[in-house]
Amino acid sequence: MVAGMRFGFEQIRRLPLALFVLLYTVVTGGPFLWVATMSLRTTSEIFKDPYGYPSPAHWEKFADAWTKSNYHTYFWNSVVVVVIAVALVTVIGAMAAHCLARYRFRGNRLMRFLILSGLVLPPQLLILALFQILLDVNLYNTLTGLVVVYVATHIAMTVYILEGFFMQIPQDLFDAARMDGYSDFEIFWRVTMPVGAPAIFTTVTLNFIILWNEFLFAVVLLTDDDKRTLPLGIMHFMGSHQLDVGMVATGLMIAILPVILIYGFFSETMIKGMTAGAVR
């Protein structure tokens, strides 16, 4: 009986937390589900019943949004820019974090301060300087220039996350690798990168989500329609379909789905990896 009372008391204590989680899920997931249902309905159906269920579901709207506008160009521009930028910022950031975490050299603290100072600078202060720099080096209005900007602006966050994790890797692993004759470069690739995979997964996912939705730099540094990324394309798409609410919802779902899939596939992997990394 005492055990039953204790179990009931624990359930009551957890009730406020459960209610908060439920409320948070409704607030954050509700708009997504609403847009998902609208993406499968026509505008006339939405105006007739804004919160109705898609019956029948108009799956052909996704093909229409993809083929009857420049949406496919915007989508693939974002894929190319974000994938290359995330790959570069991950490798460069991991190398910098490994160096700052494992080696002691003159200017170590100054280098860390200069890199991490990028975390306190708002993008609005950088945009004019970046615009002029890209203009001077003939990279303005190019996807290459946008990739360079993305890498430069996300190095600080990547180094900040990875350095803290790399510092927790036991020194014995590096000493053993050194005794086996590994060079500094081999130690980075064969020890730091595999053991630091949980933190690397975290930075890859965060950078991908942030850059996939990035708008400010893209809208200032790109002008040609065939070079627009997806956030700019959505703005143009919405302008072309101001009265077609259903088609706008379909376009938004095409942009949202990659982020949902990335998070769905890697969230559990990151959690398990972080636990395994802590155990190691």
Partner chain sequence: MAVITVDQLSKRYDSTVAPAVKEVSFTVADREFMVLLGPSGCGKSTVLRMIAGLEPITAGTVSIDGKVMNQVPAKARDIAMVFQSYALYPHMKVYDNLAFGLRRRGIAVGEIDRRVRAAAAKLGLTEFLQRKPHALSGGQRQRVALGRAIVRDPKVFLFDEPLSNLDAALRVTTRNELIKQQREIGTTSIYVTHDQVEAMTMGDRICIMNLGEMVQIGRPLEVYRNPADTFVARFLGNPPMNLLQGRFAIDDGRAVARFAGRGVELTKRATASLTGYIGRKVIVGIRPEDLYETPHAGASMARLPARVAVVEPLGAETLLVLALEGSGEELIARIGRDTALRSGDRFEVALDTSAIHLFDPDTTKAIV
Given for the second form:
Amino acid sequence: MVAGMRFGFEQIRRLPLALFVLLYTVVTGGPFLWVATMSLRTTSEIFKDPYGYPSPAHWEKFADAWTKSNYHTYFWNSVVVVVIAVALVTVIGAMAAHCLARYRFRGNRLMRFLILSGLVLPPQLLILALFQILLDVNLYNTLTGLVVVYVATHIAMTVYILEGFFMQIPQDLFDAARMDGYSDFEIFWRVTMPVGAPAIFTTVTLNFIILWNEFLFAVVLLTDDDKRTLPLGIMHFMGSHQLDVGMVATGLMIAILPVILIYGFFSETMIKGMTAGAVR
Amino acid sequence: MAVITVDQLSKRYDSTVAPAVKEVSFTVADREFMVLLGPSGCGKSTVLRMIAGLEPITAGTVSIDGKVMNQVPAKARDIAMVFQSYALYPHMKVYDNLAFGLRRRGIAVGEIDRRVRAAAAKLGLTEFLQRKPHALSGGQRQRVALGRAIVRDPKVFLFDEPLSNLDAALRVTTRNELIKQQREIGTTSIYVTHDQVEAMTMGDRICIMNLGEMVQIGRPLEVYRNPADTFVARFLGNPPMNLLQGRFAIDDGRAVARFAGRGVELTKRATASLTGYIGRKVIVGIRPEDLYETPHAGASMARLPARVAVVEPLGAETLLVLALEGSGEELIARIGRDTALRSGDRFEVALDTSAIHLFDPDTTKAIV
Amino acid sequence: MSISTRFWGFFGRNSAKPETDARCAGLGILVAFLAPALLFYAGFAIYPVIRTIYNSFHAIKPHGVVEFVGVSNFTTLLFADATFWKAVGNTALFTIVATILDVFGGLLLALCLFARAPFAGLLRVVWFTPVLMSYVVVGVIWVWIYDYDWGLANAILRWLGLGAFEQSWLGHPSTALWSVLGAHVWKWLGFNMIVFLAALYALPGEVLGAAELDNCGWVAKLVYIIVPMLRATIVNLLVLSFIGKMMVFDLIWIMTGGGPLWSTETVSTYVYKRAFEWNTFDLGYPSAIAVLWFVIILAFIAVMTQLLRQRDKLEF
Amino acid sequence: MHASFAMRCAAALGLVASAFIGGAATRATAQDVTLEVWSHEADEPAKVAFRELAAKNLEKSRPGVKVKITWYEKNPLFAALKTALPAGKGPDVFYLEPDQVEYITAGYIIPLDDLVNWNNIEPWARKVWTHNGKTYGIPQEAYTNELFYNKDQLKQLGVTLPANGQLTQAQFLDLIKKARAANVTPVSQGVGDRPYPGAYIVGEALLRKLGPDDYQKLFTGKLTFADPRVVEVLKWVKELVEAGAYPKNFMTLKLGESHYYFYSKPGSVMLPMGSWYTGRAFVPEEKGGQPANFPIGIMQYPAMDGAACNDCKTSAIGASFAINAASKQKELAAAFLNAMSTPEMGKMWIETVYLQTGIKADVKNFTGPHAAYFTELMDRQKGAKYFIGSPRDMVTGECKDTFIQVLNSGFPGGLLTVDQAVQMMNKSCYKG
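Having displayed the form predicted on its own, please output the structure of the form predicted in complex with the partner chain.
Full assembly next; the chain just shown is listed first.
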């Protein structure tokens, strides 16, 4: 009896919280659902009633986008570029972060400043010089070139996050490994990387999300249609005359589903991971 | 078989600041358990890390079995170390933590497994082998850390305050267990601690350090009985030795220390070494357990008038904080548990004159 | 013995550091660890920056003709470019407000989930979806939401009987910046939330009770207990968020292009305009803007990282 | 140990490097000659078909030649060009519009006078691309600024056009007011993604009021915006704005959306737009085009009181093509330009794109579903005195930025008074 009353009381106290939670869920999930309904409707249907229910649902738009609009090419280009870039930037960034966090050497502070100052470079400005450099090394209009640029422009943030985490790993762990006979590189690979896994995971997720949606570098550094990545593919439907809203929405769903699935599966791990440190 | 010799070992981090370790020398005999004792920041851990090969040596040498180790990397010195934080790899199971150091050394998988299981059995860790460190209690983690050293079967064990993260009760049992293990295995060990009880109970010998310098080395009771200076006198023993301002004199041919308004005849003292101090200031040291509520027969006793400031009954015994009437100095006495004294009472505290220590006030060294 | 071995060996021999220091390493090791990052970084980030700095003191004429103009770009910028200062003001306002909203809004959201809101697991995904969307899509969606005629914002106002408050949200200088800001915060709140959630889970158990929102006086507990304990996280996110906002470009470019009447012009959009839209191939002036801005941001970061100095050790 | 690690490291780096080089090497091995073309207007099927046909014709006449057209949207195209050209790269041929004089002054495109067959190009169109006696682009698309309207709507409002299709200043204002009273948006227009549509009405009004010469002076900094005639025009436009001429979402409405707004939802009476409008609106309805039976009409921009030239009208060149100065096959590039500019192609342009062209094309009678429209368009050209070039072709730099923010959006958007507009324009543009 008493317990029941308490429960009711608590529920009333929780009501504003629940209302807020509901409201914010609508605010964040709503637009996504909206785009999802649009992805199943044609542009003229959408213009007639922007908030309508998709009936009939045009599932064939996904097939159209995938085949006719070359989405399968864009999709795999994105996968290749982003996966390789994220893997490279993670390993390379972790090595540098390990070095900066672990070793005392002259120039450490300068090196850190140099790398971290990359956080504040406006990409709009880098792009012109980058273009010329890629031409010089014959990487213009190649996926490799885009990978290189992605790695270079995302090292700073990766090092920033990882270095902060690696600094917090107790020196004793490294001393112990050293006394156990492990070399510097083995210590990095077998101690820093696994112990720093939470931070690594965070940077991987973050870099993946950002690069998966990257637009400016891709548009300037790739010209061939069969080399374009997904964000450029979506732009395809954003014609200056006819914003093909329906197909933009379809494209978006294709682009966002992998990321949402990955995040849905890994958010628990990611939070557990971050609990141990990372950006925190 | 391992004898560790440290000769004139020094460490200087920055040429502008005083060195962290100054010309420390000692030898640890085979199978010996040596304790490095000192307050935090005294350089004892630095000495240990230089022996381990984790810290470059500024000057002096570290040798094992007569071989100079200065340029030998840590991994080649055949030393195992137990860290204060245990340094367990959080991402590995206990089994892998134990095996990690062996895998690098090209030991056969079967042999690794045998050694890991043997060590685990010895330390009562068998049932935890598949757990990760975060699922273990503090004591269990400590044992894994110890196990990691044991499986290696090294020439030398180094311990860097391995018990300081445990609670008081666990510390006592782990202490005993650790000594038992070391005696059984017989590996030469160096143990760093700032806890004098650990040092007294565990060490075959104690090496006391202060401000980067070695102050005294010897068997625990030897050091306790004959502290080399006021630092050791106060560092060993709880509560620490009382130090009072005094003056030395020869009165009618007898050696007399004047302090707390009284002149106390020093018995069992060779006056020869004291001749230089006639008429000079000295520091008079009295351990709390050498003070009594009433003088007892058979010993030469002196009495000092005092007022009881605080009474601290500890159960087995009682501590008195006394204010000496003669000089106003404070004194701590450890007396029988059934005292009737209350705070504010005045009485004459008795002291065993044969237990008086004298120190030079300028050098703080003991006057022997 | 290969050439590369000798190469690295050479560096190793030159190192004065003894083998035995746990925190020191031979030059060879340092180089091996840093080289890949530095190669990428030097070639594709530092070199472009140096070029930019060089450009900022020059007028760039076609076909590689470069004319030294000294600091004239900078003097023009500092003393004669009203648009630049308008952009600085907008960016500063945007950065400060959006950073604070982002970080503390994220904290509140995290607390909601932390206080065992129903379906927290699902909400964690739903609330994060805006982070996963690209700026292009976020921009398009919000332009629609803010549309005067069929936009959701005005539709809701009318539905609530508040039709008098309907606005051309992006069309008026007094609301445009705030509207873009709202979209930007909407996109990034989820990210800050996740980080805070992780930090909250990492707090020692004793404070968990205090973190419950449904107790009375939770504001006080938030201010006096939770915020101080999350200090490091907060500072870290403030820096990250701050940097992101100072460079805000994509969303504004898509939503307003800097208009109306420069009311959403930011330094980034202005740089882009001067570099790509101003009927000129001269990169000198836009470079000068970027360099000046770079210096300003660095100064801010330097101040903020001072707050980051005390990093607590992790317990294992 | 160090050595082995270092070796592994070096090997890994080498691997990465060789992968990069390998990736790059696959590009340069084409046997045949490929002509690279970058073109805007990917979303206009008629223009895409037109240019691909020209490419096919060229490939047929020259075996071994391959024309590769990469389709872009406008902003990405110019972002790509602005990075590629300074580096001495880019396609052989690219899309350009005449306001982009910086490509000429910077020397990134070459004079075409001796390369292209100019007999096929209208001289007036060639003139647009002529700078200092040299011609830099071949004009493909020509257009006039027109005022489209919905015939049914106009009828419902009870307004009839005079025979010449031109209302007076007062009549036009009255029309706006009538439409608003009937709860219909008078003029569909938006500046969400373009730097010029908001200035159509004010621009055309200024042209007729001032006459071509002073109009040109105004936008080249030689005439003050405080000129009483200019102020009069601005005051009239301000009246239109205050009468609610433009939609409420004027600031964010995109070009494509403003078209849709005009013919479909919610509908408006008028749409001031370049005559290229139809190239985009005459696509099938399910693709977002205007309904087949949509009663589209064309009226003249209103006559100004005390105007210098009420027959004046803006004509401009849109889509054009230029040859990259860094191209290694300029002759082939010119051949492609010629292939796009034959009289047959000109005819095809008019008949499929429904738009004027700078190519000489002999089209007397129009056929097809939109013949009536094209006939009306030609009717509206009768007696017109063309001013070649729109304001955005004439202004540059800060003046252009101010033009975009003030005359294109802030002023018609109702955010500025006449005085403020005059002051801001003068500050940035007037050099006298």
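All figures in this text were calculated on a predicted structure; none of them were measured in a lab. Positions refer to the first chain, counted from 1. We call the rigid core whatever largest set of C-alpha positions still superposes within 1.5 Å between the two forms.
Relative to the superposed rigid core, Pro31 undergoes a CA displacement smaller than 2 Å between these two forms. Relative to the superposed core, Val21 undergoes a C-alpha shift of no less than 2 Å between these two forms.
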